[in-house]
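What follows is a single chain, given as structure tokens, in the form predicted alone.
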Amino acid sequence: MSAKLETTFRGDTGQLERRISMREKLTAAYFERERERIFRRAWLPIGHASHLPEPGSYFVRELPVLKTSLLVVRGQDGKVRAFHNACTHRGNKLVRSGAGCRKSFSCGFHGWTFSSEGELKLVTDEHQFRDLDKGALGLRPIHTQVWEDLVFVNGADAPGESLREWLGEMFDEYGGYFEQHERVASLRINVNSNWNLAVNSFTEGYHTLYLHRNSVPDYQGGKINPDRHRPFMQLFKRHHRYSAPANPDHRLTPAEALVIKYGKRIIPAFGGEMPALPPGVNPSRYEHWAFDVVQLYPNAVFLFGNNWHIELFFGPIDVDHTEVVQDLYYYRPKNAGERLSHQFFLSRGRQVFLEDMNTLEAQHAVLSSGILSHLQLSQQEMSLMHHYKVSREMLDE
């Protein structure tokens, strides 16, 4: 194999801009356009159906970009629904935060009570109300669909596309993948950075040779691919994915060797067993595969490995602030050795994540000052070109 691995590209690479103007994108006016033209029309993943294991199970998800809080509930009929988390009496937040299981939800302000299907069941001192139509005062729903355990919502009055249409050909390519893993950790941090910059930092591999040179210095590329070019990249109508190259010459550290003895390989020690994976994972079946990076436009990024996956959600708060949530999912441990192995890789992964976060505020401060007007992108950053192309298209529709 050549020492200069060339990336295999699939998809429409036309109309991609290699110089991205940023001045307008970091203004409050542009952010308001993104809110209405992109986020209110997109299908946004907000959690997992498996986190709602029984009827009445719920969790609260804040969505500042849609100016709402959501109450996500599994009804007594087994169906997963999401509602605006607001009592229809006087707009009090129905459930302040967290997760749990309830047969009904009572407002702490005046005691109005709703079923897990969103129906208004009880109005306290009801005879004092005139012309009250309880049937019309259930919790306000938001369009909700489930794909491969992921719960998606759409804030449009009438979504222009179904979730299947939004995901395109990826819809049928990940069957059974998510159910192999369980959530083992979650990290949440607010950063002084625009959401676009935050997403961009996790959707190219050009930085890994430099930003992660101390934490995981040789986990990608190696002699056969010293510049760590992505072996495969695919652009869809909205989304994209690429495969990261493992280093076949990676030498296990003593700690890695110990935890792999008792558990399975997770980042950054790739290789070993390669189980049958759905067609969407390592789609090119690259021999020295490490993991995939998948961006579900606009603001969700997934890392898919063979014993693990990571989910990243970049929640815009305003033009200058983003909430970043990282959920880590690993294979289900069968014994103490595998649980110990989990902890080692969690520690390593946390370090890599914090390195990725490190550049965001410094980059945002410089770009928002107007000193630099454009980003300059390489072929290895084509995923960023695609991100901004999709944004242009949605803003212009």
Second form
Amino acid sequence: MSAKLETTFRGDTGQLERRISMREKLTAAYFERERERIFRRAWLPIGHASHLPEPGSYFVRELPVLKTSLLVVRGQDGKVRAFHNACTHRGNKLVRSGAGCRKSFSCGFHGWTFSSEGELKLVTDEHQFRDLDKGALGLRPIHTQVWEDLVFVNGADAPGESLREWLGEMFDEYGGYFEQHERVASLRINVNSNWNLAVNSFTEGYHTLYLHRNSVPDYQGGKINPDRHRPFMQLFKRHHRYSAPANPDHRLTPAEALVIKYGKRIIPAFGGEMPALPPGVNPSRYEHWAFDVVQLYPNAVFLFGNNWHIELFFGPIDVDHTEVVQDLYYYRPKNAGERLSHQFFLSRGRQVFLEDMNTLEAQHAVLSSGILSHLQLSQQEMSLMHHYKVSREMLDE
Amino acid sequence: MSDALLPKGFADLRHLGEWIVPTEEGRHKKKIAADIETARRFYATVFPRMEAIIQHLNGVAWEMMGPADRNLFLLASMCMEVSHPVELGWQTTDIADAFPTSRVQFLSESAGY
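Requested next: the structure of the form predicted in complex with the partner chain (the form predicted alone having been shown above).
Now the full complex is given, and it begins with the chain already shown.
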């Protein structure tokens, strides 16, 4: 008889559907409702304030689900703002792409120039305009707030909830966590799949025994938890999180043993020195903790570990296409040995990610064909049930 | 191919210049383009030297690293990359059932790797 670990559930588990009908969810009409009722009302994370290190620092972020491109800028006053990346003269794209640092932004069409705070500063041949109100022609802002270094935007005219309300009790539980890590790698894939399916693939651990049997064969569960049940799951009003179980008998490969001798443990080697993690990380203080998976509804998934975290963004392009970006953040290395340790873990993590990505197009094709009428979900996939419950609520509100 | 420039003490690895690849994308593609036997031979040559490589490079300030040490770091990075298929016993260097690399965009490598 194998040992069983029973999951501790916290939060409102009522109104969850264990059979999820998908066919309607994969139609263009449904996607348009999601766009207006969910994405336009949600606080969406779009990047890091620390990636805007000085006044004038900026990056461009495409947001097709809101039918816009954003210019995210740190002003001369130090404040981070996001604007629709469009010249207010004729609507040309102000900054084509990328990131950098500028005192002002000039449109390549007619030279209208805006400050890093979004004010219209210069109009070419201004006297040829009649009744031009420059004060009303600044860049069009989008509601922007920063939480723990993450920049969020909200596309509503007047957001129904503040970012604090949107994040709920998680708002106060991650103090200082993000600033311990720096980005070491980033991958982007445009996948022919609906965004819901993409998010769902990263928010349950049931698949890890099989899908990742070659890339990380024994990193979770082990003899004490052979089915890899999550020790802890928590459902919030919009978001959810769970902890993944480490395998205390994980067998280190020779390279893995070497890199943890000269560096710190990152996935798939867990444990080691545990500093005082914020209360939101390993919230149940599970003894054999590996990492947490946190879905910031609707479309961001974070893996929070000790010395590392991963950020996944699932940007809907249309009902059938999603841009997936995976950013790896690790502790800051002190020497070449720690950098080589990073190389080991980030290359292993890439293999795991490419396995996760490879089921999506097959799932999408089958589920949109109607061959399967429903998804059948296990208790270990409760986060998917919760995802669709929150969507129902937001679509109906 | 001519021998790679490597620090004194690592002359035994100079014939491996083709494995010195400066980007994450390049290393991943080099790995999956190699057959598993070639990867195993590369690993068998470099891995026993890894501890000496780390100890040598840990004595060099990252910002002051010259081209020979940089090459050694990149060679060791490739060893880390190749260690997965070799140590996990895969039959090929590209994992079965993985999303195709040709459709993956490798973005910024901000840590300077």
